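Next comes just one chain, in structure tokens: the form predicted alone.
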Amino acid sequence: MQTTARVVVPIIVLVSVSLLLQGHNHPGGGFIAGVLTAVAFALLYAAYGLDYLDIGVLNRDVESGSGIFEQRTVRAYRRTFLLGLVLAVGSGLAAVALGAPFLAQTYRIVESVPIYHEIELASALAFDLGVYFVVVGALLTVISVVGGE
């Protein structure tokens, strides 16, 4: 499982950010690719345990059964959470702020970029990034959570 989870879990969190890059223009979106990186989350901890992010990603030394890492993860999926919550209420405020009807969402085409010549930058982005954080962060406390028990 754990040789798996090293090949899988790296093509699942290219595939979300592809995702949500798309989404304004084609299928996807935040919600698609908050799911499928929940699921990259779920598979590492199914893998290697819940510590595994603090002790081998983070070099955090975290004591067995002391309830540090359900507390101070939680609260890191909790602040993603609203950070998500922020970024998709502001994007619909900020169109508000310029005259528009709340969630109205326009783009730009920004050229001479390197390699790609031009870029579509679409105000949707800001709202799928938003939901994107809180599916992540919502979906992660509930796994940390109903996994610490």
Second form
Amino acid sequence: MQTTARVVVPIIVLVSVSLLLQGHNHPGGGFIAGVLTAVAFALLYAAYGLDYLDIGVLNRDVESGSGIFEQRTVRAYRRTFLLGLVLAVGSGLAAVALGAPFLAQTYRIVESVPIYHEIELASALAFDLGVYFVVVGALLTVISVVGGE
Amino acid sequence: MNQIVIAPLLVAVVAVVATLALGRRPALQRATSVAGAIVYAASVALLAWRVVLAPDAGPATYQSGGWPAPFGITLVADALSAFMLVLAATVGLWSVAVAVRVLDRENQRVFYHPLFHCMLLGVTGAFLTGDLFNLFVWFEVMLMASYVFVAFYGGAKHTAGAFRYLVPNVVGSAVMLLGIGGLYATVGTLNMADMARRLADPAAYGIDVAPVVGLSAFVLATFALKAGLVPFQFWVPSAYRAAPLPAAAMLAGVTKKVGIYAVIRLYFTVFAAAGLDGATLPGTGVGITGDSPLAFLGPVLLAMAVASIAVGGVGAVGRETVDELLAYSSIGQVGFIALPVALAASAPSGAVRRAAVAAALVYALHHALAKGLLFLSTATVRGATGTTRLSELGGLGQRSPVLSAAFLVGSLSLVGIPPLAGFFGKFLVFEVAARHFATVPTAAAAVPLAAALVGAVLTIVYITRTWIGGFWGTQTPQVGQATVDPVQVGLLAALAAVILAAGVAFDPVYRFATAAAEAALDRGAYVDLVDPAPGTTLLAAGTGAGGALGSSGGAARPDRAGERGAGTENGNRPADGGEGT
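Form predicted together with the partner chain, following the form predicted alone:
Every chain and every other molecule in the complex is listed next, the one we just looked at coming first.
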């Protein structure tokens, strides 16, 4: 299982990022990308245990004492959730500030970028990114709190 | 583009984010929450001014994201939405203000305020949206928050109450989704105005109208569940007892009314357009009586309303705690709101129908204010004495005359004593029931009137019981040692003054309610306001084919699905922002 996780997790994360970036024109988007990223984390948790992120990746001790809800990683997840909410709502409000309807979107094609030649920059990406963070933050909070009990 | 239409929604969502972000600064979080509710109330007041009260007032729409009407999500602020929003804002403002004073500081920090504003957000969205699926989404937003409120204290009793609340509501939401999906498949649109327009002329769009009755019944069942009407009332008492009392004031005062609002909006504004001549119930060959799903709604809702009045009233009489008594009472009172709606559905003429819907709205406003005041007073009583058992209370009238006076105002309004708002609510409901009996003087037509009478007597009985048990008599030790917070008492007195003012200066309230009823019944104006037509000219080819197929039978469905798909493709790139409408 650990071997599989090592191979599969990077692929899952890559797919989730590509789904996030193409979401405004093609199948995909912030929600499904967030779910996939959370799945990658869940796979790591299942294969390596709940403390792997602290010990194996970030190379620090697991906090003890305070409730699971106040642990460093869970707090970080909750902050991710909040950041996503701020991004998503902020991207909608930005449109209002510019005199457009709430959540109105626009896009711009950036020409002559190396390798890609042209890139489409869509304002919808900000909203999608917000949704992505909300989903990742919420799911990982749930997974680690429920998993910790 | 009129940004004021979406303002209450934005205020609520910003308040959610702000209170969530300030979780580590409890004092600031509380202040932000109250400020959010005040700004919300201000934005609702401004909206109501622009839509109804100002000399040049008129309803307004908002195409979110700049997408044109039948494809994007339309927000509609007409008199009916504005009326319900005013109701929600008033109760919400007092609920959060009292919560800040009553609830334990630590408990407030644990997501109370974000949840509160989330619930307000859901309620606001449900009142404003002009899209059927979006209505479902706002219902869910509201329900998610209310689930957590019911499970807020996390004890065994609260978890049981939350479970009893969660399971039927999740099933209800699934049923509602089924109904909405079916309606989309049948009518080919989710926009309410577009749906009304298509149902008014089903042949042109190849719509088979008969399934609309059954599908709308699916949706009705869910709305009745949310409103806590019999036979879906079983979740109400345990949920209201488990939730923090200021949140229970919101649940009883506001979220129940969302179910009633949805019935009025969908049946009177949307489904009433469907003509059903000659349609039969499948398999039975029995003709569906009446000319629209509205005629089907009448008797069903009437039975629910009468049963609710009986069950709620009888249930409330025997309760031992004030909060449980109020929970049962609100089952009965929602019956009083549903009664005129049911009579409006079977009303013969437009004027009678309008009067009946206005009566329902006035009663809804009165009940939200009075029941809100009573739940909040109970919260203060529990905060001061630590109990809501009638056997452990007594002599509160002596201990805190102002608190008791506020409770008395709420009680008397519930009973229907002039000059309080409740008098007019009850008076109008009785008038509607009596007029119904006068037009058809049969034994069956007397049932609503008799039910209302019995319900009124039962209200007097349980209110008297609470008053004698809790506020008169000798002081119990709990009451004797209680310290009553003067700020809470001040807030309650102010809400009592609002109820008194709504009764004394009833004329503007009634005119507002009549305008709201007018808006609910005036289908043509609603359709013209949202104006889904430009989107369909965009798709002239698709619609034309649909019409042609439709006339040859019911085979037009895939075509219509394609139509919507084509629409989203065509509109895929709304030009840089503000072009919309």
